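Next comes just one chain, in structure tokens: the form predicted alone.
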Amino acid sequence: MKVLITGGLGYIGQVLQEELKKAGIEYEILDNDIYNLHKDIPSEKRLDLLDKDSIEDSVKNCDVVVNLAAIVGDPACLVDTRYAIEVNCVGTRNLVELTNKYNKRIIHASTCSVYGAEKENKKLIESSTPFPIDFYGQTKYQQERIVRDLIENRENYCIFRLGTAYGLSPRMRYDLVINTFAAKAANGEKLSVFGGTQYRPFVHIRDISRAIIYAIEHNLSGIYNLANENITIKDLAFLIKDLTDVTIEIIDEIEDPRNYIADNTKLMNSGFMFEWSIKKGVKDILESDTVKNYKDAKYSDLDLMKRVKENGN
């Protein structure tokens, strides 16, 4: 068994590498290192999904492709919408065409952002109608359609709609709400909550990685919500306050109207079990050496994407 991880140098990808090693599964990473965070990587290893010919041998020589490659998050996507469409949609199409050519399985990382803003706080299942309201969510839903519509063998794809990720990674991000709140609390800064009644489903990156491996080992196919705990942003802030005694400021204005509760029954019924709670993950972040410098641009996909744009890449 050999796994190809596209976006293998990213926030989730580096943790997935660690979990694959624990499971004794051989893997190869494919990444263009767009943010130039890994200067020790030789040029021949910086492979890009947009260059279909360059990635063909990697797909041909693996058993399963895990597609994590993407410009992630609405702010980062809006820095260069054309490039975000190319990476998220054209790149995914190139990959799917190659998996078809060599009859490979693909596990694709989508997002619960495709659900948009559910006004009645109903639990959303995989057959619920997606209605993404942000640009990033629209590109991810288009990715889903590419995977579903183009895969010739219907048993050869598994799509995970990820909740909002959190947790420590070698390629750390402090632009994700739990990570940001924990970092602010660790540094004695107040938590500003805009609105706060919006629900979000959350999932630790270790559980994301474990679920991907579970899907590989158990041949899961179809679409699955991959989220553990649904909680409002306000309740999340108070959960962190219980751990740190941080000050909370509630602001009526809502900056991000996304609101959805993801039902994970389908995944749980397959036998998968989550191991990480928000409380456990926050405690882990609070003890991290990186938390003191959380405002560093290297921890923000938005800041990194702005740098790429400024450099003309």
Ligand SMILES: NC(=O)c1ccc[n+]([C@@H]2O[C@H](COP(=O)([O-])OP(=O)(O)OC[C@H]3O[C@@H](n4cnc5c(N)ncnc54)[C@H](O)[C@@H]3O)[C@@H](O)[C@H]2O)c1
Given for the second form:
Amino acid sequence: MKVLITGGLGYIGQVLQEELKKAGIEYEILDNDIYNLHKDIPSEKRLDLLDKDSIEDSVKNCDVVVNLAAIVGDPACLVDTRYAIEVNCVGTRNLVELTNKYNKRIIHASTCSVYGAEKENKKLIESSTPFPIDFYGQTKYQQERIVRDLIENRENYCIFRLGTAYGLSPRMRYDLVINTFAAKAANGEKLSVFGGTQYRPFVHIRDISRAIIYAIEHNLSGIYNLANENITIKDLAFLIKDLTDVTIEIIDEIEDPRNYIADNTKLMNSGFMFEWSIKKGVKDILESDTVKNYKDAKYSDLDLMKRVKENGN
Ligand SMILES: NC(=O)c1ccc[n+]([C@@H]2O[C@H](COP(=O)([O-])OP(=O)(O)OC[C@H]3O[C@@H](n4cnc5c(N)ncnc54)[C@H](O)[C@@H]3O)[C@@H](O)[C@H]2O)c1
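The form predicted together with this ligand is what I need now, so please give it after the form predicted alone.
Next comes the full complex, this chain leading.
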């Protein structure tokens, strides 16, 4: 069994690498290191989803593709919307065409952002109608449609709609709400909560990686919500206050209207068990080596994308 991880150098990808190693599963990375965080990687190893010919052998030589490569988050996508569409949509199409050609399975990372803003706080299941309200969510929904519509063998795809991820990774991101709040608390800064009544589903990156491995080992196919705790942003701030005694400031204006509660019954019924909680993940972050420098540009996909564009990439 050999797994190809597109975006394998990223925040989730590097933890997936560690979990695959633990499980004794062979893997290969397909990543163009868009943010130039790994200067030691030679140019011939920087494989780009947009260069279909250059990735063909990698797909041919694996059994399962895990598709994590993307421009991630609305702020980073808005730096260059055309490029975000190319990577997220054309890149995924290239990959799906190759998985069809060689009859490979694909496990694709989507997001609960495809659900948009659910006004009545109903629990959203996989067959609920997606209505993404931000640009990133729209590209992620297009990706899903590319995977579902183009795949020739219906058993060959599994789409995970991830909640907002959190937790420590060798390629850390402090631009995700739990990680940001924990870092602010660790540095004695106050937490500013905008609105705060919006519900979000959350999932630890170790559980994401474990679920991907579970899908590989149990041949899961179809769409699954992948998140285990749905809480409001305000409750999240108070949960962190319980652990740190941080000061919280509530601001009426809502900056990010996304609101959705993701139901994970389908995944739980498949037999998968979550191991992580927000509390446990936050405690890890509070004690981490990187948390003091959380504002460094290398921890934010938006800052990294701006740097790429400024350097004319
Ligand atoms: N982090 C989250 O909270 C979250 C939530 C829901 C869904 N997801 C999805 O999970 C996946 C991974 O997210 P992440 O947080 O690890 O992001 P990340 O930005 O840390 O990693 C993305 C990786 O993709 C690579 N990449 C970008 N363009 C590429 C291209 N053209 N060819 C090859 N590689 C390319 C980058 O170099 C990077 O290593 C994404 O598809 C994202 O949409 C993430």
